[in-house]
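Just the one chain here, laid out as structure tokens, in the form predicted on its own.
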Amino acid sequence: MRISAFFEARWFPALFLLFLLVIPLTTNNYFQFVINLVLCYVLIGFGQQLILGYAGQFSFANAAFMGIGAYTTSIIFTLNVPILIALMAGGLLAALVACLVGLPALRLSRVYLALATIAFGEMTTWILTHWNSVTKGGDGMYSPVPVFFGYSLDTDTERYFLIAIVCFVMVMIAQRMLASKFGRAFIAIRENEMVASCNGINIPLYKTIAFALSGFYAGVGGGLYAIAVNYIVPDNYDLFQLVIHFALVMVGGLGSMYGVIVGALVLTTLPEVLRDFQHYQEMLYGVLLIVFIVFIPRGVAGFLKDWKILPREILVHGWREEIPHVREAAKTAAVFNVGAGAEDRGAEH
């Protein structure tokens, strides 16, 4: 049985869940904490992957959504609200803000949208730093110890089960969602907006949905991150955090859920490996990004797919799904110089 066929098997989600349940039996407290962070960054990275890898929108506000989710979850939980409700509240608020941030995406081109979302991220960091009465400002704030069905989650292992369950459920929901018309619409918009519109796809609606889903996943991931580290400060959600999210997607593979998992594993454990070179971490992240962009542009997932270790067709029958009517329309548009370059861009995928 090929390794790629193993990943394609229908029973893989159940086996993956079993693997998550076994992890605490084989790790100590330190590695358990790192694994908790990996799972948090899986959701956070998937928020970036949704908007950038699937919908093709150059949005770089993911760190801001993560911060909104982290602070909202921590603040609401101090009001003795159940932790799951606090997590959902953090995700929903991040999704609402993401919808507002996504409004410029209906008019701005890629470069200008990127600049606008980066500016929003910096504004969010400024608000978190100076809104002392709510966020405690630059001093940061402690996230209360979570209580799950009356059971206090004091240790990293106990918190792991909450984080793992939420992560697993949300990844499975995302898998079903991307296999539906939403995933097909996101891919069509990424390939060519004009052709997608000609095929009856409501571009403004699906762009807004993509931003909302991206914000929700980043917000819930940020809430889980606050639970995992038990202490949050505004500096956790600055431009360097944005670089980590972008690197996570590029290193793992643009447009790949498996790539997000691989990227989260690599980039979360990398700082622990390079702990003796902490002052050079930002430079090393930059070098890593350059190496992958130049030499491995499809990321680790693309490299593994070329070697048939990961399957080429997952979720929507492939991250780069061949959508017949969209492809044919793109070729026709290219012949008549409508949306120039559409065919070439499609061939890259």
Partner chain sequence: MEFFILLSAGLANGGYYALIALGLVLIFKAQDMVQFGHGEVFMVGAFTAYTVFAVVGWPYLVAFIAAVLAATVVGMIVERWLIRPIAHMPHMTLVMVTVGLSFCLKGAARIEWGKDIYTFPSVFKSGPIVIGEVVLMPQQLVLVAFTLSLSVVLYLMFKYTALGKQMKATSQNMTGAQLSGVNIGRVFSSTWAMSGALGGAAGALSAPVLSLLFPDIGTFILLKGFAAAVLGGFGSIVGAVVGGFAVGVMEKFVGFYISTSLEHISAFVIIMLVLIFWPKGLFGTKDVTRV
Second form
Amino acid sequence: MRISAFFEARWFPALFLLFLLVIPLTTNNYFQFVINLVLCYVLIGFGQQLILGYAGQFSFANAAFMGIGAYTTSIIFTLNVPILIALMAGGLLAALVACLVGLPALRLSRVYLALATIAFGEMTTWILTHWNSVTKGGDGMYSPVPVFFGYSLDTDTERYFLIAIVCFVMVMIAQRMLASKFGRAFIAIRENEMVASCNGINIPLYKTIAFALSGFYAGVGGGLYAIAVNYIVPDNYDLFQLVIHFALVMVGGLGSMYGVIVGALVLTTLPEVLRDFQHYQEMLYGVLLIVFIVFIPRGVAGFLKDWKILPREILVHGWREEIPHVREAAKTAAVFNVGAGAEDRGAEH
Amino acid sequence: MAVNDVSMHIDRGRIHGLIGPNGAGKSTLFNAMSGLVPISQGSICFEGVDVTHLPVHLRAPRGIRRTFQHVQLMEDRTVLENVLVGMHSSISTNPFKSVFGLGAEGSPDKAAREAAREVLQFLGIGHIALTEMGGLTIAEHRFAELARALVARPRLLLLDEPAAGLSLRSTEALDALLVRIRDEWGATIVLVEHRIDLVLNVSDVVTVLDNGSIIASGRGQDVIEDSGVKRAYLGVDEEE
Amino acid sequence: MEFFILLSAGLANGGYYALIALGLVLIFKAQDMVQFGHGEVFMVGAFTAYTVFAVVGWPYLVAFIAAVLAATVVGMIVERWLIRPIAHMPHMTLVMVTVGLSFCLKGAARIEWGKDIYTFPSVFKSGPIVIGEVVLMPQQLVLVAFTLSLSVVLYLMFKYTALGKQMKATSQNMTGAQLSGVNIGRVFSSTWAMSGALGGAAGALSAPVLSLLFPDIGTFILLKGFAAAVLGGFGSIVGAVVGGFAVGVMEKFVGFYISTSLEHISAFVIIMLVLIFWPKGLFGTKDVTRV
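Form predicted together with the partner chain, following the form predicted on its own:
Next comes the full complex, this chain leading.
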């Protein structure tokens, strides 16, 4: 039996949730902390994946969305708002800002969008650094200890449950959203905007939706990140952070949900090994980015799919129900050889 | 390529062939009908409604669909995904229905999948629904693109050289399919094609364009006998 | 009188913004792509000049030449071994590769120089030149004069030399240029060499003006260069120079009349406003919006 069948099984999400819930039994504090970061980066990475890998918009703003989410969540939470609402607020504010950032994308071509968003990112870091009264300036601020229904989440393990459940729910939603007309509209826009609009896709609307969702995921991910690391500094959301997101998406695999998870695992654990050597980290990300984008554009997830370890990602809800129909059609096609016949194969390619 | 002062009436439920030498303005006319190029003067009416200034993406839900001279499909995606892009306007935009399946329809993409299955079987390519485009032949590409245009049951189907690159056998299959699309699906078809034989075989009306204006229009055989058409195509003047 | 003080300070900064923008615009003109690693080319120039002048103790002129050479070599190596093999790939890929390159170079610089800040000693023994209340450092005058003369040379080169025409042809239609006998490899190579030289010169010339050097300086400089290039209308030589000086002056005025802390983000505000409301910039010819 192929390994991918295991991931495709109907009961797999439930099993995976169970797996997530028992992880803490096997970890020590440090390992737990790293796992918390991995889960945060799954959401943050999905923000970048959605806008770059699916909608094909060359946006450099993901680190800023993450920062907006982290700060909003922390600041709102200090006002004694329930943690889930604070997280949502962080995500929503980031989504709102992302809509505004997406406006130039409606008319700018790719490289110029990159420049506009990079400027936006730098401005965000600047505002976080200089808005002393709210963000406590460049020295950063402690993110308050989250309280979940009166229960204070002091340790990494306790925070893990909050992070894991939010992450699980949001990944499930993301996957369903991708396998719907929304996901298909995004990739159609990436492929060719003219063709997409001829098929009835409202390009400005769906680009804006893509930006908003991307901002929302990066924002909630950033909020969880603030909870996980407990301390936030503006400098953490600069270009270096963004390169981590780029590398995450490229290493995992552009345009793949599994790619985000694989990328988050690799990109969060690998630098932990190089923790004290920022220069090696920078070079590592740079080299990973170059190597993967030039030589392995489908990323690690691409390999795993070729080896049938990960299942295919077809952006149609319930596509597996089509398999018997395809088999049936293959029988008649073999008998009658109708339609686009086999004699065309190869000859005209 | 400019098109000048062209007036065309396309009857419902007919196949309307559009021929002419290279650069005659066929593609421009096509792009104007699908809204990809703005027109400086005149108007386009569809089913009694003026659609001249209707944005491209709003023409699809009205039942205007097209294919492209160079096949435009997502090569790293399956035939099914490509075809379902054509169903975009037919699926509810409400995420509770189309993402979470909370509507009365149940599973979000079910109706769309059924429509796609039917079209793919109709075109005889149901067996490749879950195959990625990249490994398929040019004929399969042409038919997949046709499926994407057909899946939402268009009332006006604009086909830009659908037989380009097809073998004789596939062209014959296409020939029969076009007639069935007209008769069984009730679609109006405008066909731009270089293979005159295909156009003459299936078209109810043929219009000839040259240098951006219509030089002849009528039943296929009549048009092809027209001296102006011969001149445009062969570049000879009969009086000489 | 503060008006003239601000103006001269702004023009001095604008000098190296313009040089950076020129380096970016050259590559954009030839290859239709944006070089995100250009800030690090500047850093290579600045640190080479620092090593030769401040550490080894050789004359500044030698340090300047060394910086230009080092940056030119970096530019050529990057073009030959990194960009040329993938020149046919989508722009997004090329740009992403230069982002990766930028971080590779930055990390490499950090191995030697860490996170510290280095001071570049002053070059000219003579004191500042005082005209009325305006105080000008000789280094600033050299920088501005160099920028202006270099931009004239570049402008003439694009207009009159064969190489300039070939660059233009290549950027408009790579295959067409190739078919009509242009050696596009040589065109790209010379473009990157020139862009590198400009970046290195900017580094060597502005290091004494900036007086502070750190491995992260590239990002900071790159964004100023972007602002200058965008304001000038990406792709125009004249635009890059005018844009550079304009950004330099604007920063100083914003910093003085509105708030000092705003000085550093005015470049980003300029990028965003120009791209949103006025994408063609001052001298832009290329259409930056979607077709």
